[in-house]
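First, one chain by itself in structure tokens, the form predicted on its own.
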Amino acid sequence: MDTQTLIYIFVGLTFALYIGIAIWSRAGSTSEYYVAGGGVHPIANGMATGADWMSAASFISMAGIISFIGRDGAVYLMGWTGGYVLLAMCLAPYLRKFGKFTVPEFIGERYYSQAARVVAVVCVIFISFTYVAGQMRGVGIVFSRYLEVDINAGVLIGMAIVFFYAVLGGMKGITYTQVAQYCVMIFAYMIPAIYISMLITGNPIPQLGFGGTLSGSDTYLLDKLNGLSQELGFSQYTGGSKSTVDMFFITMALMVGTAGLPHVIVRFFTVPKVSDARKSAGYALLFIAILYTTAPAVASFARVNLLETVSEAEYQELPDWFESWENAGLLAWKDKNADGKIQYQAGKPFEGKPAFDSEARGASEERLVTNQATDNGNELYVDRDIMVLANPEIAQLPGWVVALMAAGGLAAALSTAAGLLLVISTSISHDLLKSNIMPNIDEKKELLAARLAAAAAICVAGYFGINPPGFVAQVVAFAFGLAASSFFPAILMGIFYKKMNKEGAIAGMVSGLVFTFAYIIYFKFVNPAANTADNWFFGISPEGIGTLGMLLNFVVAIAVSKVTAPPPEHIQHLVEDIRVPRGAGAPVADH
């Protein structure tokens, strides 16, 4: 059976499983739609949290970034891992104890202000759309390659699948679908990693192979990678180009941004008790660590395989996978010296992303690109997001492993997209309509409003997936920066600083969000030519500016709270009470 048929079978079976779960777990009330009825087992919730966390950015893009930029890519690994620990250990149990299942609801109750709640709703929607754009792009990339359609059509197919189980099943459907998706993802990630680790290093444990020597040699894997990189004009793989300050700020923005991400926080309200929230956080950390500790090894294996396979290779003698990814528009070759061989070196092969001349072919039967060639020696364009997905093919693994990777990539992109879309719909139907605009709306109409909001959110997310402002992990990194500068200080001070009042919280969130958003927009859209370290504020890149936005939020919030009235006595007692992490809380008390 050929690889493409196996892909159709694997992807078809997993889709049938997801849809079957959505039908079986169809939400019948707002409680089931928002928090799965609050009765999910901690292990199941840990797996669902892991799937929610291991988005397209983690599964598809993180190893790709590390593969291309080496040490600098470790910021994503450190930031996301540290952020999850911060969220699981320091914030989630307290939020669960508070008993309000959305971030805007917590902000509104803690700061006794509907205005604060509305500001939080705006922040949630803004952050979630930024994040979901990256996920939908990931969906498009995976579909385009494995179902042999273009990326835009892939995004539309992904929208249809997410629409079905997110709108129908709500949090209940999403939770149990994510349990299945976690199993698919982790097998899809680990099996190729184990295979390739054995091929390259002779060690079946990728984490050990990463630090080991090559099979039949005394040369360490990383030394080999450094040598290959420098030979082709790339910088040393284990070296780095980012300044220490920028590395710190990006890592911190990712870390605290994680702790403020609403789609992860809401997962801790789907279990019956506070103690279960702690247990599920621990299980999720274990499940996430399996993938995160493997990612650096996958990145190195993929880089070695790519450099050894394509450099100075005759185009017409390349394996089939090259043409498949070229047809998907994620690989492109411009034969600058007309020698029929691929020169893969440092620098861009041409200006911008590849624009193909329809189906026109060159002298070696390659797809012709119309972009203006650059004056360096590099002829090959490789989209970073394909490195994990193409890895099994580059390493010439069996067809069923490639098919499993296809199913895993789709599961990763779909799982997080569904969680984010649910957060957006909940913010609109529960925090905006039920709590502000239409307080007398009955449960049936609220559930309908939530489903309509989810449907509208999927359409907007699809648009951003087709027109993304960057590749997957960068888009996601902006969402973390925005979350860091808005929610994290408000949540942290809401739990641990009883003197923080509504005026301070609102002023802090608005100032942090506006500052961070304006900085990113200026360097990414208004004046991208100025996006260099020389022009950055204190040498901090747009990816790391969320940390500065967070500090601004803290300063403004505390300053404003000092010159305005303190919170009411009952709020201060409430803050003291939630710092004692016991009791079940009442996550769905309003329903």
The other form holds:
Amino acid sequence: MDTQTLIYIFVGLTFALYIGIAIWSRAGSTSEYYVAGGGVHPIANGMATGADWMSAASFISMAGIISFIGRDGAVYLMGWTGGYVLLAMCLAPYLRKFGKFTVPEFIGERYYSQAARVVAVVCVIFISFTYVAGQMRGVGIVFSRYLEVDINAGVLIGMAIVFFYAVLGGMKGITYTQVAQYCVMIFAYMIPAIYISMLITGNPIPQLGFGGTLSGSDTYLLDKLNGLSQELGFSQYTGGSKSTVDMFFITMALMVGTAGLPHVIVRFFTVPKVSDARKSAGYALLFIAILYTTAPAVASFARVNLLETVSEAEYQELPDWFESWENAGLLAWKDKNADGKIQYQAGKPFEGKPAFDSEARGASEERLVTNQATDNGNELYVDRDIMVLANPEIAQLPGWVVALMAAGGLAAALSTAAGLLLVISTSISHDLLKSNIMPNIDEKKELLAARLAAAAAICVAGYFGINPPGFVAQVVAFAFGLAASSFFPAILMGIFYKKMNKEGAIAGMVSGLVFTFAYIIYFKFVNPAANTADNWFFGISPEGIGTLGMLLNFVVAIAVSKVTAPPPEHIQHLVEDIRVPRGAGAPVADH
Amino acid sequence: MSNKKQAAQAYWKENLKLLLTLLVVWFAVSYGCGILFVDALDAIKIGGFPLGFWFAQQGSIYTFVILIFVYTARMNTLDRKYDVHEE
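Beyond the form predicted on its own, can we have the form predicted in complex with its partner chain?
To see the whole picture, the full complex is given below, headed by that same chain.
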């Protein structure tokens, strides 16, 4: 069977599985729709959280990014895992004990204020839409690469699938589909990684092979990589180029942001007990760590492979995969010195993404690029995503592995999109409609509203997927920065600082949010030319500014709470109550 | 102050102590070994890994997983000790 047929079969089978699960687990009540009835096993919840968390970016792009930035890639590796420690110890068990459906609901009740709840709802919707737009685009890209359909058609198919299980099954449907998606995704990631590790280092465990020697020599892989990188003018792979301050702040912003992201927090409302919430955070991180410790290994294997294969190679002698990815537009070569060999060095070969001259071919039969060449010696354009996508071909794996990759990439994008869409629909139906606009609607109508909101959110997300705002990639920093500077401090102080009051919390959230928002907007959109280390506050880039926003939030909140009235007695009792595990029932609606 | 209230306060105090201890480890491994002292640690090599690089890309993640499971086990013990565990 050819690879294309296998891809159709694999993707078709996984889709049938997801739809089957959705029909089996459809939600009948708001509790099932919002938090899967609170009866999810901690291991299942761990897997679902893993799938929810790991997006198309983790699956496809992360290893590629690390491949190009070497040690600095640790900001993502540590930043996107370390937050689970904070979540497990500082937030999840207490929020589970609180026993409601949404994050804004906690903020609203703990700070006895509808205004606080509305501020929280606005943040949730903004953060989640920012994030989901990128996911729908990811779905479209995977479709167009593997199924040979147009990106827009891919987005529409993805929308239809998510529509099915998010609208029908709510959190319950999403949770069980995510468990299946986690399995598909991790399998698809590990198999090529194990093969390529054996191929390059002879060790079947990528995490160890990464620190081992290259097959058939006694040079360590990382030494070889450092040597090659230096020879070609790149910085050392195991040495960083970001400043220590910036590394520190970016890592902190990503960690704290992770712990404050509503679609992650809400997953811990679905387990039966407080102790399960702790345990399930552990499982979630374990399942995430399998992929996250493999990614840097894959990054280094792919890097060594690329450098050794292409550097100073005759174009016509290159392996077949070079040509197929060149045809896909992810590789491009501009023979600046017309020697027929590829010079791959530091610097951009030309400005922007490659624009190809239709079917015209150059002297060595390469696809001609029309971009204006830069005056450095680099001739090769490499899209970062190729580092993972091309692995099966580089390792010469059979067609079914390529098909598995396609199914895995789709699972990663769809599971994250579904989790985010659910959070959006919940915020609208529960926090805005039920709590503010129409407090008297009954459960049936609320459920219907939640489904309609989910359907509408899918359409909006799909629109962004088809017409992506040019800044999608840039605004991801927003989601983390805003979560770090708004939710995390507000929830943390809500649990650990009994005297924190309404005035302090609102002032803190607003100042953290406004500061972070303004800083990112200024450097990313208003004055991007000034976005260099010299102009940043204390050398902190916009990616890391959420950390400063968080500190500002703490300082303002505490200062304001000192000069205003303490929270009422019953709120202080509420805080004492959530600190003790006993008595956590199934989540219930308020009113 | 009633006995129950005192017990609740003692429980919370022990909880905070455990939390702080684990967070110190969390910080030391990731921000300490992986960022602040990474260059010094890179002088030491374990197999093919410069140690600082290993902490930044592998070791810190393993430590995070272990930390959560240690926390879970210790909290379960603590919950029973103060009789606040769930039935």
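Residue numbers count along the first chain shown, from 1. Each form is matched to the other, and the largest set of C-alpha atoms that superpose within 1.5 Å is called the rigid core. Note that the structure is predicted; figures quoted are calculated from it, not measured.
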Margin query: After superposing the rigid core, is the C-alpha displacement of Trp333 2 Å or more between these two forms?
Written below: yes
